[in-house]
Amino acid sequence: MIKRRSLLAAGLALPAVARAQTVQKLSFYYPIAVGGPIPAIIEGYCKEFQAATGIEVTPVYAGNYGETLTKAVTAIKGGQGPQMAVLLAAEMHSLQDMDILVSLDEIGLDAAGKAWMEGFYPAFLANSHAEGKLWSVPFQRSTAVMYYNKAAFAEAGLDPEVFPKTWAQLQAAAAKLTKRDASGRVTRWGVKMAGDTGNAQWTFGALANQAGHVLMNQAGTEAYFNSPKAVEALSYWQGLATVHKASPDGVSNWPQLSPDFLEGNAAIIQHTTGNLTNVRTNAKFPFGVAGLPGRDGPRTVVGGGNLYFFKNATPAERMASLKFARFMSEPARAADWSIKTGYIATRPEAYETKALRDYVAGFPPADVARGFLPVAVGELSTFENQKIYAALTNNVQACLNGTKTAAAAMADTQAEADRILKPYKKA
């Protein structure tokens, strides 16, 4: 069975105003999970919070969403942890297992704040509900996209201005797209996505979505690894280097996609929408943004982090750390937010605001992503969710290594996973 978690009223009697007012500094852990300057403009924020309500807040960068989440919880334990976080919003179910959450319900959201919380996309807040409470404000989120090099398109005779809806399509394409030097030695890969810790089981799950397929139980306690869509899924994946020659052998790594897509070396890579604002900034040729192809059309994997807030704050922090949030998805910060990194605003409000408007007619790749919301699913997310990314991980892996079939690949994930969420389940 899974535990009680005791609730946290202590000290909420308090005005919400004399609370906030008491709390001079914040700290969150924020993960950096992206190339361009996003630290500047997180920095840029809490100056503007600062000099708004007199409460400095200092992001703590923690690395990627894995490490931060590793890094918060060991601070969190050792008694010196953030009062906030920004972590996956796939995390909710193991952040509230490790009972170290409060809800924004145990913070206190009066009638204003319910009806702010009620303001975002829907899909964002697949992740934030449990036990009839709101466990975390959805802040950095994107879908997976498919950026494309329009110039190599053109090169290899293919249309640029449209891209593969389909998995045969994007196969035959990324084929095309593949260059080789005389020597037979690959100088530009048709298509790269990533494997690696940490980003493994967000491309999977995009994969299983678009085979039309369903990774998880809303209330996280099981997952579908061994059906026959899942292992088609995963050999459309391993197919794309071993079968149509136009991806690497292996594992590629994140960090690496968008330097091999900026320098030419990759004709499509499926990123985030958060790289928007580097790919567009640092590209020397003309790129397009698109939705992911599926088996039979396209669909996506929603992504991103949420914004969490720890019991181990006092009331006053909680309820400034809450300020925070508040103040961060104002519409017009949202707006700014999505145009210097192109993860999408939260809040359909970000979009009717003049900056956002004009940005997207001059840009419309902006808006791609927001576009594909009704096609996005959740990404994975059960309980002890870095223990089943581990088992999907190296299982996926030890498939695109060659050293595994994709059926046993995910009969041997779906054993693990089993026996890791066997304490979950209800008699």
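Numbering follows the first chain given and starts at 1. Everything quoted here is computed from the prediction, not taken from an experiment. What changes on going to the form predicted in complex with the partner chain:
- The hinge separating the two rigid parts that rotate between the two forms falls at 360, chosen from 77, 264, 340, 360.
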Contents of the next structure:
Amino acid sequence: MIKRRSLLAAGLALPAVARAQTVQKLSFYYPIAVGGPIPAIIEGYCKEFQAATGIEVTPVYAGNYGETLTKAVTAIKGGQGPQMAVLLAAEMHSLQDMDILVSLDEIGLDAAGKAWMEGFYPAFLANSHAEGKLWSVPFQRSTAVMYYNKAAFAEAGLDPEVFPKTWAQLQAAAAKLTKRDASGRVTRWGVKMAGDTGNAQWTFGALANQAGHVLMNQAGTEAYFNSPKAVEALSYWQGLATVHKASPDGVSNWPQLSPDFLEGNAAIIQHTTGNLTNVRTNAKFPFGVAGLPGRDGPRTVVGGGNLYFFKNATPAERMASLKFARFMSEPARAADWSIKTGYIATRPEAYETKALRDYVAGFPPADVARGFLPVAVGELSTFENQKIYAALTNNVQACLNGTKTAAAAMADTQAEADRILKPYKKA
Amino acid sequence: MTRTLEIIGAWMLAILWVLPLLYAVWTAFHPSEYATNFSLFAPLTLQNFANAWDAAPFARYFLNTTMLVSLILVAQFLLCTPAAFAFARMNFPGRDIVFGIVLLQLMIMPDVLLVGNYRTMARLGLVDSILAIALPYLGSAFGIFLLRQVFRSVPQELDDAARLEGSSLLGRMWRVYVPLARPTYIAYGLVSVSYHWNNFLWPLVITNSVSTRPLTVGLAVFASTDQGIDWSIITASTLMTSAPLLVAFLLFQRQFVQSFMRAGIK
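Okay, that one was the form predicted on its own. Can I see the form predicted in complex with the partner chain too?
Every component of the complex follows; first up is the chain already shown.
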């Protein structure tokens, strides 16, 4: 008792400056989606933040994106949630629906804060706007890119320095790259794209953009699958296997794409920039990184995770969290994060730091994706996101497996999506 | 003829069952470029194990998991034995209704209670502790049910004889019933240990730090989905973490199989 009282007295005696800074501890959940010593890197940043501001941030690694979401939501509902978490950028509408988020506008963005938000690549903020507010800060971001085997290009008589820019060029190149042995068995596929659960919607999002089509409205209350352009995109995907015989029939799985590419079983794969370090370390042949082709020209889609802020935090904690977000996106740190993980730095000014300039000069493929950000769209993101993904994935797979035509698959997805989104349509 | 068929069938099942394990052993001991190429003379390596070991504090995770499963096992035995005994051999009003309520627990998936359990732990101030991982599982309906069935099959004469010798209630439970149910304890213990050794979702949600995280949650570090999966390191770490269970099973195989036969869990 005496001890407690003296502590109290000591607390009262502290100078006003120290008392004003009431927030001393924050916790934030983050997922791991790339290899490497991610926990050590994140802990390092948190220590630097503590040294700079006196606020202790406890980073809690929480599995993959889905598991992190479960953990964060459970903890928040259980009354001991974190103040912030890195979750998929595309989950914005679903998270809003759960009513656990606080927008940046509500936390309070001053003029400097607004200028700071404008300093991100616009493509990475595509999944952050809703109801006229900003809901998340870009953190570990990527885009879809093509990895191609330059040795295979040379062998097939193609110029290894020129990657196809249009669908027609890619179809032709992929057909040439497909290699069969004497018995007609394929020993190397021209191109592989992931159509498995959890990834089909990402691949398809890129293809729809390539056809010049947007799959949803900004409010996330409507989805547009039943359009000639969406059907065209799906037909193109299906046609790589059925018409051009340059891709395996049926569904290719995301986790198998990298091993296939590295072992020379696939000459081109559509994958994420997050895979660059892995390919660089393990490829035993010269490889290239290129933007995705499009019907008329290159188009791609962004992916990855943003930093979200939760409602359960006190106003002081929210301000401190925002400070942490700004600290993490400082050019030097964004550059360091990009170099160590392979994610794209979220702000142009990071590419002006010496560290990233030197890195990119020594390893030009790391700079390819950045050039395609102007032609990138946000991910498919609506209310009930997971249900919409499931509807789309099932139909895309049915089409790739040959049980539905592209038109029927898109019509069915639309019917399903309309049913799921009905409660969110405003009259 | 049927016997030959049976033997062939058994071998086929055994081979099917062991294939993933053989694949795991193959990939774990070879460099990653041999993960999907079979070559008899591929170089052997222990590097995958070293990499896996360095990637996370596995020694600590091993300790956490061991503490967790031992805590659960001991508590389950201590709690289920008297409960089962009461349901099997004591008469009190509402016994069958209470037993019915206990059995209801078997119908509820633990995942459904995620938020409720979390809230309870938060109120108890136990979030991020090994006790919190264990607590929801200590009163096991399955254990109570299983032991009750065994206790009921113990001949009443043995109980009566002990009573004539002047043995107390606890004495009879300890000296007559528990020794006769030994195979069931072993079988149930194995089921419990392997379940909690592998449990993932609840420990992931309730733990926040290295000092409480069990192996399964630690392993998820390797699920680097953005770059495809490095099978070598995954299989190496899987072998490493499941090794104690595998070795224990091989050592006590005979006892396990026998107790499963006797306990009737199949």
